[in-house]
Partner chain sequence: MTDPSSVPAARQPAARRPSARRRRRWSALLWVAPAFGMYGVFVLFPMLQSVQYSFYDWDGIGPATPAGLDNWKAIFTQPELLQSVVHAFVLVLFYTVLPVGLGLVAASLIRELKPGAFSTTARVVLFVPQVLPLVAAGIAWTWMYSSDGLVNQVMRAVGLDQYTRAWLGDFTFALPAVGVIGVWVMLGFCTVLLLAGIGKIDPVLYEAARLDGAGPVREFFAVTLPGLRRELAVCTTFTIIAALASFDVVQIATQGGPGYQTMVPGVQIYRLTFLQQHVGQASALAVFLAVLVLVVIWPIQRLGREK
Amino acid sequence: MTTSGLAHRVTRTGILLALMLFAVVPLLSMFTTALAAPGSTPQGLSWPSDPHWHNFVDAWSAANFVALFRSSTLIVLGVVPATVAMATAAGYALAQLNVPFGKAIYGFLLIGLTLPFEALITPLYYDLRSMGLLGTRLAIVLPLIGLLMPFGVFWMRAHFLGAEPAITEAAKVDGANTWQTFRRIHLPLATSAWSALSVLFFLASWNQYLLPLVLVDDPTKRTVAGGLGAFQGQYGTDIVLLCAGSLLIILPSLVIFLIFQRNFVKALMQGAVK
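If we take the form predicted on its own, what would you give as the structure of this chain on its own?
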């Protein structure tokens, strides 16, 4: 190996290690803090002499995570399948079919990506109130579907634009119509793209905090992120239980990402490698 090649490899490894530490160290700090004595304020990254594993049980009970996990699961099941299905169909149509005013529709969707999320909260509040949905889980599900759709269509359209035209032509020669070509050929080939999109939408729905806080009064109908407010009192915050609760919230996201990690990486690499 030449000197330049060795230097390049060392630099690349060093950058990867720095990025890994940037992601892992905060999680380790939260974990050691979650094991500290209740009511204490740990300083720095150090393993407690007497780990309090029961802090996770106390955090689970204090925040009523049973109800919140159930509510978050219902919200995710309402948002992710519907949004992924519609975004996949719309992305395919805009990429492979001659949709009337397709470029204009895609332009409007791109404008949706530029809108600040916080700017839509007030009009959403009044619209949902007039529809009688304020305070229900639909007040979270329906806006999330609309807010996630522009990115979903952008993601899936980019994938279908890279599909080989010869595949579609071969399907037409075999007598397949548009729906059969999409369902039997392009959809299976897009498994990595729509499964990665499902992971992203799961994370966005599971960790949603602002919409449930503003649009739903009942804490048991919000997402798990809202449960962190249980550890913040008028005169202080229980840092130990807050970290324990945060780790409990993060755990499902980590599990989902690890399960679909290969599909996620494959989807990201499809545009870089032919």
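On a predicted model such as this, the values are computed, not experimentally measured, just so you know. Rigid core: the largest C-alpha set superposing within 1.5 Å between the two forms. Numbering follows the first chain given and starts at 1. First, how it differs from the form predicted together with the partner chain.
- Superposition of the core reveals a Cα shift of 2 Å or more for Phe31 between these two forms.
- Once the rigid core is used as the reference frame, the Cα position of Leu213 differs between these two forms by less than 2 Å.
- Shown in the overlay between these two forms, fitted on the rigid core, is a CA shift at Leu45 of 2 Å or greater.
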The other form holds:
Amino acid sequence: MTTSGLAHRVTRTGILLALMLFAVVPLLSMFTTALAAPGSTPQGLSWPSDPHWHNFVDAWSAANFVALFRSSTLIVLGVVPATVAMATAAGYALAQLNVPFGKAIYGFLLIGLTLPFEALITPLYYDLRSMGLLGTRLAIVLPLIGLLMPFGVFWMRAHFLGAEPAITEAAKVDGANTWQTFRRIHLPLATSAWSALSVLFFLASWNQYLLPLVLVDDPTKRTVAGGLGAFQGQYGTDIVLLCAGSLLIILPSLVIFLIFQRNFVKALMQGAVK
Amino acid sequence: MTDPSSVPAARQPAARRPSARRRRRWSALLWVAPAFGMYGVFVLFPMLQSVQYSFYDWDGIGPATPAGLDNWKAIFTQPELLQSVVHAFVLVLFYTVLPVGLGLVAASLIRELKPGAFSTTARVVLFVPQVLPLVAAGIAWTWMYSSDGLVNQVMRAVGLDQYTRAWLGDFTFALPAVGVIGVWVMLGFCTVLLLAGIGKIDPVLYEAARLDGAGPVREFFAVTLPGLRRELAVCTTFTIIAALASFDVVQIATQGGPGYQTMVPGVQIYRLTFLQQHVGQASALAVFLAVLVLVVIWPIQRLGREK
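The form predicted together with the partner chain is what I need now, so please give it after the form predicted on its own.
What follows is the whole complex; the chain from before opens it.
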């Protein structure tokens, strides 16, 4: 290898390592801080001589994690299956069936793709109050289904636009009706698309902060991220406990991502660019 | 309408077929109805309400009084409202320009690697900040920027003691400091997406460029960049929306302070509605923000679609 080739390789690896370091250092700093003596103020990044693993247990009970996890799980179970099912049906129809006013409906949904949540939070608060749902998990679940819908329909429609028309024709010749064709043929073929969408929506619900903050007072009825916000308000001055708590709370998102990262990133790359 | 089944099929085939087809066509609406229903009730309708509220003076409890265009005028005349919009555009530099630029660098570098453990690790590690709750990003970085945090620790280690400070409380540096959190969150997303785009570029184009004597830089501008048109459009759109509509990170890290130095429209809307009971003004700003995003995104979408 030539010297310049080697130099190029070293520079390349160096830049990449620097960027990777940038990505993990804040989390590492949180981790070492979480192990420091309770109540102390450690330096940004230093391995404690006497790591206090018990801090994680303390944070677990201080933040009422069992309740928080249970609440988040309920919210995710309320949001994800319903949204994915509705978005899949609508995406399929808009791509494969001749829906009356299909273009207009899709156009309306596309507007929602750019709408910031903050633009809707004020009326949502008053609407949910008049529905008597304020303070309940439904106040997070129902709006979230609507807010995630444009992206879901966009994503699934893009997938079904790529489906082979010959398959539909063949099913029709075999006497299958629209529902059977969808259920038996298109849905199984779209597994990678809707499962990636499910992971994406899991993260979006689990990590949702604004809706729980505004619509639910009781932190134990919020999402984990919403609860984390409340935890910060309460233990903001105890940096050790705060770091331990934050790490516990982000663990599920991290685990889900690492398990699904291969499919997830692949699907993200295909879906987003279509 | 007559029941189609009562018409003898043999005598009236022409009349039967279109009506059955029409019925099937209308039943296709059922597939879209649940999705559009939820969207209508929880997105479209509240959006229209926001527009309506924006013309009223309302504290959220008592009666609303018509306010004409007052709330709208305030956006352009009240310094703290106008400033929040300006800050949102400053954040675009950090949420969009830097991550897309660095993402291009990272993606080009990863492309040259042999597929294997290092390239996968680089991709996954860079993407991790994107999957965490933004609240956690806010907390992690609040600690990084604090007086005892890592940023100051590193500065002391290299002898820059005199420049250390509580970064998020500093009037000059608070906004850029918040911006860097945006770079941290968005970099992985841009890298992964651009990497996918580079993978789709025909290798023949790279060979041709090399035969023409192009170096890595010329190759980048002549082959890579034009080939990434659509991915660049997606990255830019996604990150610009995240910048203009930022809330979580700012609310956790600075709550808009010190003073109004990091105030952004998202936080301002929240404060106006829920802390100051100024619903009309919050709504005007909300509608303005929505329109702003749309106006900025539109041309990028068109550019991405061309060809």
